[in-house]
Structures are given as structure tokens and as C-alpha cells.
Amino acid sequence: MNQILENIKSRRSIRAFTDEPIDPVDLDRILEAGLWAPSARGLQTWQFTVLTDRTRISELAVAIAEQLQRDPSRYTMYEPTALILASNDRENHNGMLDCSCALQNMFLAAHSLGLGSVWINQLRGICDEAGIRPILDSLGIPPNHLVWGMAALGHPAGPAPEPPPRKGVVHYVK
């Protein structure tokens, strides 16, 4: 089978990671995959903010949990060894779509390198809240940006889950 199609079909969301850090070369490869994603009108108004300090990742998780009124001891964003925040200019009406394409490229790149990944989307609706925006500012995310999604990355702590069956959702019109 085509290697790209096989990578797409075998990728799974991984929700448990080891403590082993990601090789910086591999992290750069993952980010490069995101940079080559399509963006509406080629504007590329996104920014990919990378956290590899688990303390900073945990602080962000606690702030998100508190904002969403969840138990901070249970909301950990799966304790990844790296977290990529994909943000885009709030005035770009395609910002979420552009970030989605970039994140998908990153997930596929991570999988091709033997790493696990999972999408986290809790920030998208709370970026401007008082308990969140100062943290985003401290991470260098521009004030005119919204975080549309995050990629939690790391070495899988176990086997990938089995794929769910695919539904018959393709409809051809002739």
C-alpha cells in the first residue's frame, strides 16, 4: 500500500506517554510538516508555540482545568513531553481551518517517526479569559491570536488502540 495512505490509516490518538523526551530533530521535523500544510490564500498567519518543559505544560493544564471548572488533578492533557499550540490571527476567518490542516500534518509526521499524538481543543473558546490570556502572553502568543488546537506529543506508553470501524459516509453523485 502507498506509504502515505498507510500512515494515515494506522495513526491513532495516543493518550498516555512515557517520560522520554522527544529528540529535538524529530520535533523540528514535526513542526516542518505543519509549516507545509495548506493555508487559505497562502497567508500563513499561524504560529506554532512549542512547550517541552513539563512544568509549563502542567501549569497550562491547571489553568485550563480551573477555567473549565474541572478537577485540575484529573485534567493533565495526558502529560505529554511536548505540546504544540497552534494559534492564528483572530481576524483570519480561516484561522481554525488553517491550524487544523497544520495539526493534522504534525500528527501524521509524529506517527511516521514512531511518536504518539492527540488533539486537545479546550483552549479555543477560553483564550481571552483572565486566567488564560496572561499565560498565553507569557508564552509569546500574540494578543490578536486564538489557539485553535494543541498537539500533545510523546513516546507512546503502550500500544495504539484498535481502529474503530469506518462508517459508510461517502456518497458519490454521478
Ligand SMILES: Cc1cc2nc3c(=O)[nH]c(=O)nc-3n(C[C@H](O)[C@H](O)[C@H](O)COP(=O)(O)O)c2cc1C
Contents of the next structure:
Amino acid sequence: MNQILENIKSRRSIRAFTDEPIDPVDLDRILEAGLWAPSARGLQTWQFTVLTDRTRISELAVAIAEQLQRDPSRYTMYEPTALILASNDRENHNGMLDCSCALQNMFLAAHSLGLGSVWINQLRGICDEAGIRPILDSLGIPPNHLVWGMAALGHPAGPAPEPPPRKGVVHYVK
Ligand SMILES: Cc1cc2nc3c(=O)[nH]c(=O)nc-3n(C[C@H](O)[C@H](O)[C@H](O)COP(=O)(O)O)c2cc1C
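Could I have the structure of this protein in the form predicted together with this ligand, to go alongside the form predicted on its own above?
Starting with the chain above, the whole complex follows.
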């Protein structure tokens, strides 16, 4: 099997990370993979906002937990060493889809570099809440943007989980 197909199949969502920071060169590579994702009409109206300060990541997790009335001691976004917030112009009807393509590119790039990643989904419905938007402002996320997904990244703290079985729904029409 070629390396790209092998990388796609062996990637798993990783939900525990060591304290070791990600090499900035590797982080740049991951972000570049996001920038090379397809986007509808090639608009690329997205922004990838990168946090590497764990205190900031933790503050964001606490704000999300409070907004969603979750237990902040349990909702930590898995304490990654880096977090990428993929946002897009709210007027772009394909903004979520474009960000999804970019996030998957970044997950695969991270895996190819020996790093772990997982999608964090809880921000997308609450970006404009009073407890959240000022934080997004402070991170430099444009006010016309919605965060469609986040990538938690870091060095895996343990082995990857067993792959969940594939539920095959491929249907060839002859
Ligand atoms: C749109 C989307 C949202 C997700 N949200 C979360 C999330 O908020 N937290 C989490 O731990 N995993 C999240 N995941 C990861 C899935 O749980 C994971 O991809 C799935 O269980 C399959 O496992 P695998 O990625 O190891 O193949 C999300 C995945 C997708 C595609």
C-alpha cells in the first residue's frame, strides 16, 4: 500500500498527550497541510488560529465547559500542547465544509509526523455567546468568523486505540 493510503488508515483520534511541546517546524508543516486543502470555489476564506500556550488552551476549555454547563475539571479538550481553531466567514455557505477538509489534512499531516490529534467540536454552536466571543476576539479571530472545528494536537501519551470497525456503505452501481 502506498504511504498516503497507509497514513489514512493508521490515523486514530488521540486523546492523551505528553507535556512535550510540538516542534514549531512540525506545527508549520501541519498548518501548511491545512492551507493546501480544497475549498469551494477556491475562496480560502478560512483562518487557522494556533494556540501553543496551555494556559490559554485551558482557559478556552473552561469557558466552553461553563457555556455548555459541563464539568470544567473533566472538559479539558484533552490538555493538548497545541490547539488549532479552524474558522471561516459566516457568510460562506461552504465554510464548515472547507474547514473540515483542512482539519482532515492537518490530522493526517500530524499523524505522518508521529503526532496525535483529535477533532474538538464543542465551539461551533456557541461562538457568539457572551462568554465566548470576547475570548475569540482576544485570540484574533475575526468577528464575522465562526469556529467550525478545532484540532487538539500533541505527542501521544500512549499507544493509539484499536481502530473502530468500518461500517461499509460503499455501493457500486453496475
Ligand atoms: C465532525 C467530528 C466531530 C468530532 N468531535 C469530537 C469531539 O468533540 N471530541 C472527541 O473526542 N472526538 C471527536 N471526534 C472524533 C471522533 O470521535 C472519531 O473520529 C471517531 O470516533 C473515529 O475514531 P478515529 O478518528 O480514531 O478513526 C469528532 C470527529 C468528527 C469527524
